[in-house]
Amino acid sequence: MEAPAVRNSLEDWSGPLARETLGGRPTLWTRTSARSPLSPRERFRFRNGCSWRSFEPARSKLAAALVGKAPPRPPQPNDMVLYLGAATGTTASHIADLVGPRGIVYAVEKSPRAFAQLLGTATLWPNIVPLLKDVRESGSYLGWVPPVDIIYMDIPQPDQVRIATEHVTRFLRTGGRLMMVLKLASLGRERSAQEHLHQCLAELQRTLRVGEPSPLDPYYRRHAFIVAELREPQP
């Protein structure tokens, strides 16, 4: 399921995602239409006639996965993405850069305080559609979100696998991908982290082709990044 050309594509500046090494550490950049940084901590530069924003692994679990040993294929231009747990929109804005102006990021967040900041982010990225909704009530935005190419999920809840499966069934196109941040510490203390991971993978494999989970160390401890593809329906 992983694209072998991803690492090469990160080493040049011709696509929406670029990579360079600064101070011995890998650094990612997304090509953006924004005219200024999203926050004062964000580095911003101009190269090859384009604006680029730093995509920091310490601030985004997707970035941490992309600089790992087995990076997933990132969202592609024109992709439709459903983002569950978008918070203030930092990672959502980088995904919006990656999918480009013809792609859309449907960003679901239930916290009014975080959503207020997400609205501000969406004014800078018009291809972000903010939704003040609870991911446990996916039926409440069925009319707003069409079938999507990617479901990106970062929700540290005990029932995160159930939530993922429900959204895959309702929103993911056949052949589409689930990109899931699994916070093992949120799954309870009755099992070890490895036991929790095996159980979650077994549940996901009922409907999805699940790739090898990747740890997000050293940026996020006891996290796993999972990429899974929706199987063709059985005749």
Ligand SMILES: C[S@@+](CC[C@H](N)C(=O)[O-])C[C@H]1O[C@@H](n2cnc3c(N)ncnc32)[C@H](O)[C@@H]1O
Contents of the next structure:
Amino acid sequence: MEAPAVRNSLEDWSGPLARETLGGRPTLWTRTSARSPLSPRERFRFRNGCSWRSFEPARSKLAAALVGKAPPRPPQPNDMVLYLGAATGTTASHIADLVGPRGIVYAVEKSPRAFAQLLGTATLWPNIVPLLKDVRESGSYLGWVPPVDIIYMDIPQPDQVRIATEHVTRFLRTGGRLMMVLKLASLGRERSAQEHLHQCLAELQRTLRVGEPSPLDPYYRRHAFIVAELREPQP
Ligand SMILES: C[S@@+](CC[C@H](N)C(=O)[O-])C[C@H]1O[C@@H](n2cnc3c(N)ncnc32)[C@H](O)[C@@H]1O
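Compare with the form predicted alone: the form predicted in complex with this ligand:
Time for the whole complex; same chain goes first.
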């Protein structure tokens, strides 16, 4: 049976992602099979016979995008996801909740220190596959990662677009999506953030159908969240 899609209208608690307003602020929750919170700062509750973890915009750029004015379609149950720049696994664990037990999150991180914590996260979410790798050497995990539905990228590097397009070519299935955080502050003073954003979008548009970038204010200033789809090959 098809797993139910994750909706953008998140006012109910029947899917893996729910939304409510707490103290005047939008808060998201992911339904989880984990038995305890990932960190002491995370809120954990039981509702409708399920466990839920708070998915907080102040701690995850994906959550900040999802509470924004034009929220992207969240990762869906059963999706295969390649996550570039997983750090300790905060956002990766919420994506693992969303894709559920039949989905997989391949989580690439190059910092050994962050990776040690990511390994701990993966013991609680068996559908996270941690890879201690440098995304600039994507050939080193080519044999480990199958074609994926989503590439999620949160790596604030000057060559982030080049890295993204290389991964799209190698790992994204046709019709799949790139979800990318662009850090506009890391561009240098010689170009404005807007100029840099336009340049990044133009580069992405060579291979992808790129949606309108969303700002992540007020949680992350000078960041843009971009969703782009891999075009069908032209006949
Ligand atoms: C902004 S943090 C990611 C936070 C994470 N996405 C989250 O929401 O929990 C960026 C991460 O990218 C990692 N990173 C930077 N350059 C990298 C590279 N070349 N290969 C792999 N990881 C890299 C950093 O070590 C850092 O953990």
